[in-house]
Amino acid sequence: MERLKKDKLPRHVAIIMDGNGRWAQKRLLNRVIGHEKGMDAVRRVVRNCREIGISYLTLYAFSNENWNRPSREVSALMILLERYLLKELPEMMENSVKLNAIGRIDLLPPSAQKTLQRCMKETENNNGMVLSLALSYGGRAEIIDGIHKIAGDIEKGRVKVEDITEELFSRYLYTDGMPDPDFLIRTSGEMRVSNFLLWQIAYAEIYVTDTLWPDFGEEDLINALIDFQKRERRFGLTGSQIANRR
């Protein structure tokens, strides 16, 4: 296997995790082992971000249209979810991983609400890499937010119209105070971006792999990271101007 070149590592990944349920599927399992199954791959990821040097890691975990799936399969990805954190919480403070929550997070159940907040709390202070999850997370949703919040601010007299830069807008955005992610990386070979991160992944590198998330590990996470060493971003210019900055 390659080497990563620890002085290219993108700053901020972001992965959208797909395939928990096609996992189980196809082993003749309930979906809920594959959601089970997928925790260990968190759990995994998250760890080796870490010990590689990833400062920012963004999980697709729960969207807004997995809300439409049926009751008992939320009711248990939610009780996951608190499991989780629970487990988790303990590796995050040693390892000084701030959790992060990025969504309509009022939406989730109220024992949800108060697990997560009180995990965000107790790693507050850490000063490690971030780990932010999407929770009842939309792109769509987010933008509307985002300028729900402008426009009251404009009413406010806090803002004015003319004022409206993307790097002001971005301030309004869930990921405030985040740099945009550089890699998404997506899981199970689906090749779209499913309303994630639609504003933050203008300029991301994207990779996607057929692995199905509960058996994506540390070696798939390097080839990922190797693949994107491997190109050069140009952010709308031209190879030879890239060239002449060097």
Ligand code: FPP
Second form
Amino acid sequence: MERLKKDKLPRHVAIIMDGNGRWAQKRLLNRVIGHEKGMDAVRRVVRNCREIGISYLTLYAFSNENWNRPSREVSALMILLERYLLKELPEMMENSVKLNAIGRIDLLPPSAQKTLQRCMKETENNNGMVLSLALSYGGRAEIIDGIHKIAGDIEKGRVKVEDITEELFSRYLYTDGMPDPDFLIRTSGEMRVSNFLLWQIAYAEIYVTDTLWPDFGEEDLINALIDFQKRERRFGLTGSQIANRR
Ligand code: FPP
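Since the one above is the form predicted on its own, can you give the form predicted in complex with farnesyl diphosphate (FPP) too?
Starting with the chain above, the whole complex follows.
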């Protein structure tokens, strides 16, 4: 951790946690065991990000497309989610982690929704780090949901069409109130964004590691952050314009 520059940390880290299935298949185990190990990796990364001083951590835990997986795997993931929340709630309180959920949460099984709501309520005043779980999440669906909401406000006369800007529209997304992720990590080697935070990652630095999610540990996180700290973020400007700003 001493290898990290405290003044150059990303504010918001987003992670596509891929490779649970492959981790299990390599060991001739059931995919669900891979997800269980993946849950342990979630515990570690939340703890590590909090210790390092990351303000926002967003994890892609279940996509809209994941509903099409075999029903046994879907139910196992929902049970794991509840188990994770109930087990981690005391540590979230201790470390002042505020839990948030993004996605079409109303599609989750009622019991998972209840546990999620309870944990969000209990942690709502915590201010150490915001942990957002993307559940039943899709980036395009989020934009469409945002369009429906803004269209509703236009109909009610609360918003004028000519007032729509990027900034205003952002407030209609699930991530309202959060800074955009400045760092996106994907495990398991695939060079894809898989419909994750499509609007919000416009300027994010992307880091892909071959490590499978269940194997992702503190050292991998630190290596990723060191890589982030070496990058020059230009936001469409030239290198010398950026240097002159400093
Ligand atoms: C990708 O692995 C992972 C998922 C679809 C779900 C992520 C879930 C967890 C990390 C565990 C539970 C999460 C919480 C928050 C408790 P994959 O199955 O797509 O792997 P593969 O591409 O190798 O098949």
